[in-house]
Structure formats: C-alpha cells, structure tokens
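Only one chain is given next, in structure tokens, and it is the form predicted on its own.
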Amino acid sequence: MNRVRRRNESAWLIPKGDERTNHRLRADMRRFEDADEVDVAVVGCGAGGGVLTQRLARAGWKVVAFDAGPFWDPDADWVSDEAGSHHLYWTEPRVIGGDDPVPLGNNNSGRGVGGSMVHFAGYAPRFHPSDFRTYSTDGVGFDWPICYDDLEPYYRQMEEELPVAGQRWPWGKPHSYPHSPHPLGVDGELFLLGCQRLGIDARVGPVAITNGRFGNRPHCIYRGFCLQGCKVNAKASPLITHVPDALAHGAEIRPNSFVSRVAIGEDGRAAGVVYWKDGKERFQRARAVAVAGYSIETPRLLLNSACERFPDGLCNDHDLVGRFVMVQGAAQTAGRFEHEVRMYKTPPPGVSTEAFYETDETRGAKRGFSIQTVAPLPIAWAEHVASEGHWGHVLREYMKDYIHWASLGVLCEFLPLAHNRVVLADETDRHGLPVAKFLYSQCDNDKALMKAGTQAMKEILAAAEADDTVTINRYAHLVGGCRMSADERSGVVDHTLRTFAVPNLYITDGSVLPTQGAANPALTIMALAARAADHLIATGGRS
C-alpha cells in the first residue's frame, strides 16, 4: 500500500535516528547563485514566508527565502533568561508617533529565521466568521474579499502541522484540535474558577505546543520560557515546523540578508530583489517576488522601492501602502492570592475565553475582545508593578511576592483607521535607507473596548478571590498596512495575495489582514500563506 504523502514531512517531525535536531539540512541545502533566475524570492522567513517557501519547494519550485536575521540554532542561541533573549527581537531603528504611540520591539517584531513566532506565546486561535465581514455586520472596519469558509481548510492544515493542543472550541465556528489540552496550572484553575462563578464559558488552549512527543520534538516541560524561544522545541515556529521541510525539498534559506528593494523591470514586473549581505549590495534574479516582512518592514520595503513607474512607492498608486495598520489593545491585569500560584509553570496562554468576542451594544462599542491567562516572568512583572507607580521598597516587596500572582491578558479588536500608518522617516539605518515611522492613535471605540476588557479581567480575578490587582496598559500583534481587498482603490493585494499593481509580486504576511479580530494572528497568517501557495502552484504563477 502506498503511504499517503503528508503536506509536511519536516526533519524535526520524522525521526531519523537519535539526533535531536537535524543540522545537516542547513549545511547541505541547495544554494542558488545571484545570477540564477529562481522561481520566487521570498522576503522574510516567519509565519507567512516560512509556510509559502515550504509549500512552493514541495511543488518543485526554485525558491530562495531571505531573512535579515540569523538562522537560529535553539541549542546554541537560546537561553532560559529574559534579558539574555533580547537578540531575538528586531532592534534596528524605528520611529513611533501619533496620539497613542506603540512601543516596538519584543512584542511586535522578530529577527531571524522563524520570525516573531520564535518568541510568540504559542497561542493559536482561529478568527471568527464575523471577522471577515465586520462592516456588513457591525458597520465598522472592512469586509474581507474572502470568507471564513475559504480559509477553514487551511486552518485545519496548520493546526495539524504545528500541531495545536486544546479543548473543543465552542466559539466562532465550533471545531476541535488534533492534540488534547495541556494540564492546568494554578493560574488556569483560578481563571476557570472566576469564570464559572460569573457564568462565563472558558476553555483550555489552544496552543501550538506539543502535548506529548511529536516526531523529534519532545513534549513541553513547562519551563516557563515560551517567550524566549522554546529551547526544547516543543513550541512550534516555522524554524522547526516548515523551514526544515522546505530545505529537504530544495529551497534555500539565506540568513543575515537584508532586502532593501524590490526591483521592477521595464515590463512593469518584479525582476528580483536587491539585498545586503556581508556588507555588500547584491541582486537576486527571480521570476516572482513574495514579501513577508510584516506590518512595519513590508510597507517600508515597498516605499523604499520607489522607481520611475512608482514614484511614491511600489504598489502605492492609491496611497494605501502603510495605511490601516492595527494593533490589539492588550492590557494585562494580575491578581494576588494567599496561596502560591507560580503562573510561569504552564504555557502562558493556558486558558482563554472568547465569550466577549462579538459586538455587545451594552459595552458602548462595536466588536469585542478575548481574555487569556498570561505569565509575565520577573522582568516583565516588574514593569507591570512599576506601571502603577510602585518603586523602591514597595516594588521590591511586590517582586518578593511574585509567586502569589496570577495574570490575565485581554486582546481588544482595535479598528482599521487610515491615519494609523507606516511612512518613511528622515532617519536612516546603517545602509543609508530611511527607517519606518509608525503613527498610531486610538479612536473612541478602541478606548471603550480596552476599558470593558480591563473591567472584565478585574471581575474574573475578584470572583476567584484575588485580594489585590495591578494593571498595565499595552499593545500586541501588529497587522495591516497592505490590506487585502476586492479592488485596487481599497487595498494593495487581491484575494490571492497578489498585488494589484505588479502581477508577479505577492505579499504573504500579516500586513494583508483587513481587520484585526480579537484573536492572535499567527495561525491566520500561516493559513493565508498556504492558500496563496496553492493558488500560485495551481496557476504556475501566471497572472
């Protein structure tokens, strides 16, 4: 009997001896010359770029994926230390502004192969059907040119390939997960208790963390450093789930290679990418280009790729590149309990609820929010306490009390607004290129949702009998900036993620999302990239 061919046979997943990792793939991977015309040059190797590269390589396409950061080795490069993990983040210069500036760094960027999923919390929910039609349903936001049903089979694929663990999900379109939920920590038990007493439905998961051994990947050991790069490789990221499979099928991953411009030929099509490596500017020829640099660097790259045909930036004929960038309101509220909690002992998003996800007019705002357990480690916990004005002796006392606290985080769906945008700053980077300037201001609807979400967290903790609370206001999860739409006057890419302006240029990252939802976006970005790959493969890249 012929074995059914899987969509992902990553060397990390299929045991080939006693090795814990497979470094041979990196050493022996196929390498292309700059003068070779590859089928696709992919810019960025995170959630979108990693999946696209893997899918195209499996179809026999010649693919080179560029990443500005290193090709990480979890054994050598990652440490169980908050301060020692700073190198995982994009720390190159950026400028922020607006009425409510968004701090950039560890929460909104990634550096290196695997992207920000290397240090994401592992939470992997789907968007709801309503997220794809917020304007039609609620009169706010923007309707996607696709619907939930278009993406549902790709959600299932990604949940199998990561894989995702959790209880059956009752919200949105109800569905189950391939792995059973992880055991609860004390913070999860307290969250469930508070929700139960208030009549709020809550569930364990979903997290892209193996529950039990998965191929070469060991099970989670609940060490508490999900946000610092999972050193045991139980948590999924493209670095270990899709990139090895791409290499095994002939792709090249080119790390420490900063793409500075997409080149446009005389025929108006993308001809390849200009990039910097080892201090030299180089040019890779390509039959097509896919940009997956995320919501700050993708608009920046397009704007820096201005040329005679596109004097205001590539694909920017209608002044839409860089606009409608969104974040989620992501306040965190912690409650103190008499007994020990040790909230770091399970995956940070151990338990969650989407009971508040849809519009409730009594909140005085459209759309909604989700709530999940989070587990700030000591440095992040100190920031929480200091944000409430505690310092000196009082701060030290809070730090000594760390193991008695349980923390919840809200994800509020902030709306896409044209003035929230990425532009080019006057400042330049080490290559002499203008850096990104991100301007952001909240609207009244955003503020009302953040207030309602924070109040809900306080009520849940109080119901679980917390005797003190502290709250920090923060943001999470950048999306938007090159949104998907039905026509070129309202968006940058079409429903297949192909740009309207350049027929062989694709964008396959979170910048294409028209709305934010109240869910973490990683799974949706991966699903969209897999769908775009299927379209490319089916059409042979012909426009």
The other form holds:
Amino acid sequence: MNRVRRRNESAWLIPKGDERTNHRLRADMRRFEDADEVDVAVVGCGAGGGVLTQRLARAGWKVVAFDAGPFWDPDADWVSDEAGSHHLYWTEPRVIGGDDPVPLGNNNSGRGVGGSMVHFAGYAPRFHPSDFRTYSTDGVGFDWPICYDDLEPYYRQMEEELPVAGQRWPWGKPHSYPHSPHPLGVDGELFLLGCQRLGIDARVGPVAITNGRFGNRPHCIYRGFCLQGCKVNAKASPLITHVPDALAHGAEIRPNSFVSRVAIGEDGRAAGVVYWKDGKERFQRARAVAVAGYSIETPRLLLNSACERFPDGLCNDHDLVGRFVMVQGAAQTAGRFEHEVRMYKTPPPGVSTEAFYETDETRGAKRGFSIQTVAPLPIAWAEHVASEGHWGHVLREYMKDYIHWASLGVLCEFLPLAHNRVVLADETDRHGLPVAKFLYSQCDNDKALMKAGTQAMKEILAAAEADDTVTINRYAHLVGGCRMSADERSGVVDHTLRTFAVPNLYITDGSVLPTQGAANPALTIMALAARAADHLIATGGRS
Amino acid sequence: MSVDPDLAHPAGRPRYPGYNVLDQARHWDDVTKGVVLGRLGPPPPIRFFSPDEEAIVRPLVDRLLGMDEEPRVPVVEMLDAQLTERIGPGYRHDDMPDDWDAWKKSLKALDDESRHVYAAGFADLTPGQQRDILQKVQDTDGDWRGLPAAKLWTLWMRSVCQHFYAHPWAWNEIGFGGPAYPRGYKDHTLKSSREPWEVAEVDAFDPEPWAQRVEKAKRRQQ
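To test you: the structure above is the form predicted on its own. What is the structure of the form predicted in complex with its partner chain?
Following is the full complex, with the preceding chain placed first.
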C-alpha cells in the first residue's frame, strides 16, 4: 500500500467506473445519538472541518461533523451549467456594508459537505515563509505564532492527498508537486507567452486536480466547469478527499443540520452544540467542539453563543471575534485576441505567477500579489462586460465576441484591519437568529496593490498581443475573523487552534488566519487543520 | 434629435450561422440535460410582478439586453420565478432593500421618472426614450429616487444577464460550447481551438471601437 493511501484511503474508497459516490459507505455510516457524548462535534464540513474529521476518526476518536447543507452526490446534485449551480452557494440572508462592501454568495461562500471547495477553482498554492512574519519584516499585518517550517510537512501531506498538479515551484520555499502539470487552454498559453516576452517567470499550476488516475478518481476531462462542482471527481474537495476515509473510520457526517449555538457548561467548558434539523432544535453532547464554519458563519456562531460567562459573545472578552476579516483584491482583466481563445475549455485554473508576491517598494505598497488564469463562463463574463458600463446592443456585441477573450485574475494581499469585521445584524434568519453583517473598507496600501496588479495584468496581455482589455474590480476568498496569535489579547486561538477562553473549544477553519498572503487559502486551511489534529491526537485533547 | 445610434447596431447578424448547441444535448448527462432543456419549456405564469409592474419590467429588460424582437429569451418570466421563490444572491447591501423589494421599488421609480420627464408612463415611451431614462440612471452618482444608483444598476444587470446567458439561444449567439459532461473538450490549444462540432464565426470584429462610438453618441443626446 502506498504512503498516501496508508494515511488517507479516500481516493480508493470512491467507486471505480461511472458512479461518483460510494453509496454503500454512506448507508453503513455510524450514527451517534444526541445523548452520546462524542469526542468532538465538528461544525462545518469544508476544508478545515473535513480534514479534522478524517484525521481524528482515523485516530479512533468519535466524531460527528455537522453541515448546514446537503451531503452532495456529484452524479445527482451537480450540473454542467452555471445558472443551475446556485444551490452550491450559501444564500441565507446576510448584510454587507462599509466603504467597499464585499459580495458574498457565489463569490466566496459554500454550503454542503465539501464546503466552498466544491465550487473553488482548484488553485492550491502554499503561502510563502514571509507570510508568517509580515509585521516583523514589513511593518504591516501581523506575525503568526508559527512559522512556515511548522506548516511545511502538512503542506506536503495535503498536496499528496488532494493531489496537487504543477511544475516545480520556484517561489517562497521552492518545492515540487506530486502530479505533473496539466495541459493548458489557449488562455494559459497566452499568459505564458506574455510573461515570457516580459521576462516574468510563470508556471503551470498548482491545481488540486488529478493528472492521471489517483486511487479510483479519474483523470480530468478538461470541460471547464470547475466552479460548478466537479462531476468527474477530478477536482479535489473534502467530499472526496477526506470524507470517505472519515466514514470508513467511524465518523458520522450529519448533513442538513444547522448549528445555532455552542453550549457552555457551568465549568466554563463546551458541553456540546445546539442544532436545527428537520425543523427541530436538538442538542448533541460532546467532549470537545471544533468550529469550522468559515470567516462569516464562525464569528456569527460565536457571537450568537453569548451566555452568562461570555455576555459579548463566546471567546470575545477582548473584542476580537469577527475582527480582521480579509478578502483578497481580485480584479480580473481580460484581453481580446484576433484569433480564437474559447476560454471556457480546460479548467479555469491553469497558470500562475508569484513573481510579484513579495514587497517591492517601487509599487508604493507593502506586500504583493499573484496573477492567475481565471476563464469565466458566459454569465460571469457578462458581469465583466456589464461592469465596464456596457448594456443593450453593445453588451450583446461584446458577448458575441466571447471566444476571442482570455482573462487573468490578480490576488492582492489586502491587509488585516480591525474595522473589517463581522457583527450581528438587526435582522434574523428563519430560525430567529441574528444574521451576519460584514463590514469592509480598503486601506491605501490595498488600493495601491490593486492598481499595480491590474497594471501588471494589462502589460502581460499586451505583450501577448491583446488589442483591447476590460477590467472588473472584485474580491476573492475570505479569511480571518478569529485569528491565531501568541496571546489572548491579540487573538482568539493559539497555535494549536484552541481558543484561549474555552479549553475544549477549537476553531479549525480559515477564520484563524492572521494574514492571507497572495495565495488562494484552501491548502493552508487544510494544512492548519491537519496540524491541529496532530496536536489533539498527541495530547488526547486534554487541557 | 439626431438619429438613434442603436438603430445601426449589428446585433441582428448571427456570428455563428447554423450553430446549435442543442444538437449536442444527446451527449450531456441526464441531470444537466434536465436543467438546461427545462429552460426551453413553457415558462411559469407571472406571479411576482403586478400587471402594472409587468408593463414596466418588460421594456426595461428588453432595453437592458437589446432584445427588440421575437423570439425573446423569457428573461422576465425567469426573473419573476426567481423573485417569487425569494432566491437571493446570498447578501444584501445595508443601504439597499432585499432584491425582491428593490425590483418593485425600482420599477415604480422608473415610472415616476418617466412621468416627470415625458408626462407618460415608462411602458408608453418609445425605445429611444426608455434608453435615455436608463442612461440617466447609469450616469447618476449616488442616490436616484431613493435608491443608490450604482447598486441598482448592478442589480438590474446582474439579474437580467444571469437569466439571458443561461439560455441555449444565447449560447448559440455567442458560440459557447455549453455543457460538457461526460464528454469533455479535446480541442483547446492555439493550434486547434474548435471541436469538430463547433462552428467558425463570420464577420468577426472587435466590439471596442464601435461600442465607444455608440456609447458616446447616447450620452451626447442627453
């Protein structure tokens, strides 16, 4: 048995042949009673919660992972269609505000087992060593309580388990990938050409899409619908990379179960979770609780879990829950080429450059950005065209020209700022619970980076001989909101992701990130969850 | 009044003559086929918009999408169904109502504006007059009749594009290959970018210079 399979057998538990879901495994799933005291109740089964559940189940822990959404079956539930994929997104009510409000929903919020990774593009880069100490080296952001080397072994594990395909990576701490780079679409070829002519290093990858068979997961078929949920089982999400192994080791996945409160006992420890299922409010006892609902719902859950001991919200003695939420500045610039491009073919994630990742004072800003191929499908592309102000017949003519355009996206490292936060709104959801309000405003450094990033994309497209460009200003990803730190006065969790305030409460999702780098966050979230699991297993969760 | 610049639009000319993405439907998986082909069936009756609102939203959608003649993609019906079912985008701006209320409010505002400028309801204006009113909304900074103009414009465009470009007729118009499971794509390189069943375009042209002329002319007429 190979090394990866010994650690995580998920890819071998998926059926061979044309069926994408192991229905037997799900039917035979162990089921706990509410009155059973499980070892851990995990809230949210995405990048963080999925990995944690698998690791702990494999170590023999009794785990229930709750998810507010469905337990997806790619065959029956997902389609090769943009408009038909709206059910993949978290569309419960939320409010946005601030000077630069960030749209949620399809842009950054998932629901169901697999979380946002079900509809993420598939980019799985590592952070750079510099990301862990931006305050010390650049005077901005925050220093993590761990360094790159602490996370490196977990990066490698996750790259093997997803698995990640790409060329040898020269940036950050150089490393290679387990699967070789995928063939490119025309947009990827043009990106490489533009970079080559400008002397910018660009590489194919890193994408969490199988290139070759991996266990029983098949090869990618280059259909381009990665953001609509991969019907092929080629693109990674915890639904196929970690949940099957968790089930095989006795974990329960409890779908369509919305956790509304973490209950704190008189001893100040978490006693379990209150959740809604089938219209009934229920309570699951647990020896420990791990919250993994991502940067909007995790703070909301803690704030909605206020109790006598924590009148301002769970773990919020220092007014840090919900603060320092970050999004990356993710403008997309598309170029028009005389020849056909047809960017809808092949996965949108293809080529990246991290040549602009580190601080370069000539940009007038600290930290940096990455550039990647993005390849919007028609509805998303119409949003690009409309954002330039086109409508009516002009919009239609632009859209007819779709096959001539190649689109790039930038990921700018926007800084963690205390005023960018999740609070509770006045309005309530159908359970009567206050919904999240997400306030966001950029700082000058953010704006300068976005400008520099957009300019760099225009130059690359021009070097590849694009005759026109259109740009849409947008955001991507969410991290922060319950950041990790060395002490409770500056963060919500410690380096093992345990909350400072409640000894058996953990936060194992993207909300613990103190800074975000210019990298897509999924791999880092998974690596942090795997590391936290190792600490839990080593200590037996004792505190 | 000068000549309506939109009259010269080339939108009526097909760019991919003979291309029909539905010819490929037999290669799509059943679930996708069900969802996509469902858009070709009879649309549900109007339930969300009142008759007065329907009379305003129909020309609004036609102008925003440049739909001048039959057969029309049933965008109004698709939008009405979405608003009836309260399917939202997953967020609301703190200075905007929910999408369903924003739509109703904006239709009333359009009609009020129209009566103020032309002494006639929006539904009774010529397409050119309707476009002039919409141009003013698009060019407004800040508040427009009680709604933040830029966010309202984004809501309108996001909503109508989401339905129009979900329809196979629109895919034919733009040469999009459509669903591709379980078959996938195999011609995706500079040397060979077109599947055997995809159609080469005719009369390709860069829309940018033409678009600039049209949009400048529209604003000059204001």
